[in-house]
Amino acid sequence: MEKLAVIALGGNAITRGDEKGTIEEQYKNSSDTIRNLIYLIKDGYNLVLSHGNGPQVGNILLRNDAGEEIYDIPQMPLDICVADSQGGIGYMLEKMLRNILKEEGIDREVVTIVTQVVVSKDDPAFENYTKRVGKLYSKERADEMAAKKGWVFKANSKNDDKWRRVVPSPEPKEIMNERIIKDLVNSGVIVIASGGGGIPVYYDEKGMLQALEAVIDKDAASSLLASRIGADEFYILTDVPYVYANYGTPQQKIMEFLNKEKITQMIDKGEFGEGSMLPKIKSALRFVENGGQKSVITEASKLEDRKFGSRITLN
């Protein structure tokens, strides 16, 4: 019988964090990470991707700004913003793959999906705004742009004479689409989709869809998606080859087993950084909670020589 697997890319995957960002730098990272799949798809897998797209939403909300102040050009809203990367990066994805396939020899359709993700209009995110986007402002533009636009802005952490716009980042609740997805899927397609955490919709008092000024967890809603289509494994591919306790100490220590107990034990000692390694642990849980067999935490290169990372398991 053949496995399911979705898997996460890191935002790493497409774009460095010391890299400028260009399309050449954008299509060799991907394809590098792309090659590190393949074996997956010569052991029978199918396969469901989903990708980040901090970095490119980031640039595309920068030309936004620009467009505006240089040219007046209305500005995009954030949910078209994401579905323009979901767009972008998924041709860029699909392309190497298709490429990289066809040099292997293997015949499999590739199809990329712009995905909405439904929240609830009532999730604590909207009252606790946490998720920073788009460009540095000194306090009087923000201050300026808060009142013509309505945004929120915080101090920025890294330097506090900058302020920079705030979003909520609500639970995901639905996959639009994942029944399509799981069809494709299961008849041998490799589906890109939710890229980015999807795009925030709700349903409104007459059932209709409406946008939301918001981001969701990239990790979170790709766990969602493996649960609904009954994926077998999950993989969060990340820029660490592993797990650790008490990283970045003298003590640091692989972890390459993690049950629920002790992912448990773990958390209540603080041993992951809530913007960083938390939220893949979480979702990785929540995985094998949902009835996965396995999830994996680990960099791509780790599954091209089958060291697999960081696996977690219920027990």
Given for the second form:
Protein chains: 2
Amino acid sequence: MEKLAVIALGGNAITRGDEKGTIEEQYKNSSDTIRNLIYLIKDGYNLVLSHGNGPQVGNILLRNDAGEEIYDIPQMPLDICVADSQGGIGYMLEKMLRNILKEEGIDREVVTIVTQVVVSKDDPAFENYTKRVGKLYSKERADEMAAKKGWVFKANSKNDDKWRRVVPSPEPKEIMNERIIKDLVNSGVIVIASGGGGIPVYYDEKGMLQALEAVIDKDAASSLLASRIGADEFYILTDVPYVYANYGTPQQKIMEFLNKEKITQMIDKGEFGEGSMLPKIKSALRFVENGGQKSVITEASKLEDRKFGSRITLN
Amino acid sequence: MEKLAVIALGGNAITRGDEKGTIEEQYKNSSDTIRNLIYLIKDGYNLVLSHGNGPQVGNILLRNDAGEEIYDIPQMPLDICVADSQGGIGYMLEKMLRNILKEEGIDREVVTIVTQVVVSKDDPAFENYTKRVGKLYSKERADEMAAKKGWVFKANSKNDDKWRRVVPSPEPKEIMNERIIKDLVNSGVIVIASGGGGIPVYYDEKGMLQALEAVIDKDAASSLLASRIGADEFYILTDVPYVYANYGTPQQKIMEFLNKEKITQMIDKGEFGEGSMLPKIKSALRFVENGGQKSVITEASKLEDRKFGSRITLN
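Switch from the form predicted alone to the form predicted in complex with a further copy of the same chain and give that structure.
Starting with the chain above, the whole complex follows.
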């Protein structure tokens, strides 16, 4: 039985929070994660792989800053940095997946597509910048960069005088090349696409594509991609095996099955963290609302067991 | 009459030698170059676009160096830097081409594929490192980096005490995903692939793909790609309109038509610069030796005229 699934890997599947992000660490983590995809592939799934890029694009931004400081090399805008990260991460995942497929004696092609994702210039996100990117600056330096580059800064926390650049995080509206991705994946090719939420672009009043200094949530973009290519299932791989009720309390409880009604209740009760589980839950729900069979939120190591993770359906 | 052509853009089509490489400069140059492709597209050509990445990957390497120095961020190996540059440049070219196609009212899809290129570990290039990459170092710092990272350095010139990292430049043997590229381009999609000569990899004794600290000549990789997908024509776009005999002398002469015999004579006479026209001529000749109809070496602005540039055929 051939099924089409989109798998969204978290950025921590590549660089863990406690690591510096050496290439050896990145290969080790990615390899551990990707090896688990074999279970789905052996079950006959066609796969699209998307991935986060938080730690990687963070480092690329820092390198841009350092390169300007030491060598006076012009900094690249955020969209180019996201595109760079799609190239580097996509290549690393593709190579690793090719090797694991060969070890397993499975004959499947793998291709990485640099993916633009279209947002609306009228998105309310452009009124309220929420996504922190890049390095911490002193107030003085932040003011200087704001004047020079038009960047917007917010205080990092109440406890220090550090400032961090914030950018908008608009909703994805269109995945570029979805037709090509769909055809490739339905012919059995494993496609790596929409890395880091996609490279954010918008159509101007003349219908021309323009770059944006923004970051699109990778689970939101992956959910849209999954819907647009008619995927049956959507997997969000993260660092917990399940979604929990009363997370982090003595009453913590595994939620093995979730539907729209239950999720709505839990969101209303404020059960999910703004920067962590909430966007994942919303993207998982969006996929089944758009006609997908089920979404799954779990960690990669649980893919071996065919009854794993939190399964999310409409009803 | 539908024809399939591979077009290789020089790195200077994106960042000119006298520029710092700001994003505005890169868009301006790329746009000027890409606008000329419309002539081929209107003539019914199917196109694969490849591109150099010299100035861009040079900056990425410098940023890696600076990021390590200021923020202690681990440097990425050369293969990841090439992959990053494929993402950033590919995205920029794709977006620009999409806009120009829209302006012209031409309905064509454009897709950018992150491309690995396989070389042989037995390539003689691994005995003699020739390709200079990255920044200039003092002797002391070069020795330090050589000890720390195993990099190889050569003196930059006889006149200063600056040292530069050198890497091997092996022959491309296999373009990954050539089947997918061929199918896409034959269905009318414009494919951007094999940027910067491709990400260099090799198969180890177990048949596993391994990364390499190397740089593949972009014209050699593009020539191989053109042959493997059965292209009719192969274009190398550079900063001169023609190949010349007696270049730079009072006897300089435009070579409008060249064949294998003539090229062999001229190579034997040492007519072509090692780091400039020679690799282009060799890649152009290789394509027609492998069965291609013709290669063309010219500058982008000459594409408007249908009888342009130096045309290279076998006989």
